[in-house]
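Single chain ahead, by itself, as structure tokens, in the form predicted alone.
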Amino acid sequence: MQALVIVAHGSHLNPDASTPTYDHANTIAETGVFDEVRTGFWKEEPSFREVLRTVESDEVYVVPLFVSEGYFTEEVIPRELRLEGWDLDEWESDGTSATHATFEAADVGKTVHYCGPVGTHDAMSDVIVRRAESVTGDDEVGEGFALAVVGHGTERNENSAKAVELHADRIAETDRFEEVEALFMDEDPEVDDVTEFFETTDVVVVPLFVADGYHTQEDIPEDMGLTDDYRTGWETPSEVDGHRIWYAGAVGTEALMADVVIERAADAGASVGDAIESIRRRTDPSVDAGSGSGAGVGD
């Protein structure tokens, strides 16, 4: 028996913070490739410390629903899961390249395949592009459009910026969009000045956040000038300094994120059958229109 455990931050204050985690877990459970699919949280129940006790399977694939490598993926989660012999060197990571490592959680008698965060997986580039498709309603969006991939950015974790830059660079290499830039909330180049970085009139802005919350629904829209008060909402697209800003909201709410979770587990050795292809088909709105799949970065 094999189980999948998706671990995320959660929130005591924002009830919507855990919604994407539950949504992706349900999507994956429906494929039937795992005997069990569970969720665990830092700020909600079940906690990281207790989640393995909710699993019957002896073999568990743990996938962090986090954007970057850092404090939570490298310290908090391994500690709370009580992974025996946890050693950061096992990941052999440069800040974005952690894949997986296998440990025993002896107190619960389980083998744990601990995976890198979803935010640094190559397939996340596809989710960012899909997010651009969703907000514009165009499954071929690219020509005549620029793309801004937005991260939090912080001096406390340089890997936060690395993940954003990784995907901006990968998408730029496809030449799908006229321009692609990585922008940040708390470091340069700042998203406040979004229109200064693009010559293209239409700019799609995709925040590399797992869930919508204070930053994505309040800070970023106000900082970009979409609205003076987030409570009054904003139009999509919004006219700002001669540009049309198509603000997509958190990438983690995109249904295709379930694909990245499964790909992380598959990289660690999980048997997933055709679940990856199945989820891509099920979450692609263009399939119903007969135009085929088209996230178009990692395919």
Contents of the next structure:
Amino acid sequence: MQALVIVAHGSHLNPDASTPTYDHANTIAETGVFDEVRTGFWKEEPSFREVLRTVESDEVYVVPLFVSEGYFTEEVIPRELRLEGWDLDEWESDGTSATHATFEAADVGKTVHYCGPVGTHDAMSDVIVRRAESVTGDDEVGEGFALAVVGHGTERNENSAKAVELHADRIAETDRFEEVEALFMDEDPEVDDVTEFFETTDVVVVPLFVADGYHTQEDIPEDMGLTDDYRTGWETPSEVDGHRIWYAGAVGTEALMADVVIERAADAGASVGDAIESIRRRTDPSVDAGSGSGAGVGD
Amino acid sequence: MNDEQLDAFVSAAASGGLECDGVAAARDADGYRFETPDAAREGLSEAELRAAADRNPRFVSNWHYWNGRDRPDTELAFLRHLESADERSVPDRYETMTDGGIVATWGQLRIDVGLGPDGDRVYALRNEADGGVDAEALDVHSDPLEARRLVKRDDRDRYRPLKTAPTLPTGWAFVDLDGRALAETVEYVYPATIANWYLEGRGELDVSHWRETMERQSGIYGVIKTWDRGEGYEHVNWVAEACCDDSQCLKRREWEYDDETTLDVDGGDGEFPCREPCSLVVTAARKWTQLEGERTERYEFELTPSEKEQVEAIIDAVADGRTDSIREADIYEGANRYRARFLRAKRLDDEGRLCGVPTDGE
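Since the one above is the form predicted alone, can you give the form predicted together with its partner chain too?
What follows is the entire complex, opening with the chain shown before.
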């Protein structure tokens, strides 16, 4: 038996923080390729400490629903899951390249294939593009549009910026958008000045965040000038300094995120059959069920 | 009981024998042995065994229910616990299940165990406060995944950050669940409670006490360990009284200050154990570590005796979550809004300072 456990931050204050985690878990559970699909949280229940004991399978694939490598993926999650002999070097990562490593969880004696975070997987570039398609309602969006990928920045962790730049670079290489920039909340180039970085009138802004919350629904919209008060909402698109800003909200709420989760597990050796194809198909609003999905970045 | 169950029963007796809830059957040199609490027969042919089993359909279908399918040990133990299978006889349980069902509780959940075809169990789940409500009046579900959404907010539409807080919303029910779906639904309502209850029952619950839990913290929570200054554990008593009381959480606190020092506060009567300080306790403890680093100051206030008691009444009402139940015009209650507003108008200055006394000595 094999189980998938999605681990995420969660929140004591924001009821929506866990919603994307549950949604992606459900999408993957419906494919039936895992005997069990469970979720565990830092701030909600079951906790990281107790999620593995809710699983029956001896082989467990743990995928962190985090945007970058850092404090949570390198220290908190391995410690709380009690991964015996956890050593950061096992990931052989340059800060964005962790794939997986295998350990035993001390309290339950299960084999844990501990995967890199979803945010640094190549397939995440496709989700960012899909998010741009969703917010513009145009599955071929690109021509006449610029794209800003927005991250938290380096407050505590330089890998956070690296992940944002990784995807901005990958998407820029496809030449799909007129311009692509990586912007940040607390370092240069700052998202506050979003319009200064683009010539193109239409700019899609996609925050590389797992869930909608304070940053994506309050901070960023106000900082960019979409609204003076987040509580009154904003238009999509919004006019700012002669640009039209198409603000997408957290990329993690995009249904295609389930694909990145399952790809992480597959990279770590999980048997996923045709689940990757089927999730790509089922989460694509532009494709009828049964036909193939369009080629994504890196395909 | 159906033929398939009877066939399985006979073949289990032939290959190694069986024993379950009062029935036993096995093959030995003299033929088959068949036992129920009322009778024991030996030297039976296979046809005689089959006939004897056929006259005890409840024992056969009960055996089949507990042995005929692959279940995790935790789920098996939990489902048996719900119908007190280790304490109550098969006929007794079957009669209750036929006659309205066995009613069990788990936290604030009411679980009804009924009898389906051929001894199969059918489970239903609701808030125990809805025990007397007709199912038609409730929002009825059968997909366990729905439970995640249903229990996210309480009846006042407030987010429930603690799943085991005694604020389970009402107005819904799950019906027609099999054992697996029931356990899954309970898992969404009260995560990991079945696993921890099971471990506790086997004497294997891995409790992490306060000290080791706080020693483990890092990042912004690393500061909490400095709150333990080797001057006793009174501060942890206060934490447990504030957060872990039955009025706040349905888990029974099994963690103590450390493995040699028990807290003075009662752990509660919950059915399922709490094996370590949870993330809410850790988060609150970080704030208290900061606040408790302050030294006391001497302030001078002038209050009437009634005003002093009113301040105490307000603290009580907030701490017990009673402010909403204090009636609008109940001016006899110190924590009544008009009473509090009067006190504020009289005793707080324009900057909100009690009796105009500055917080920092000036």
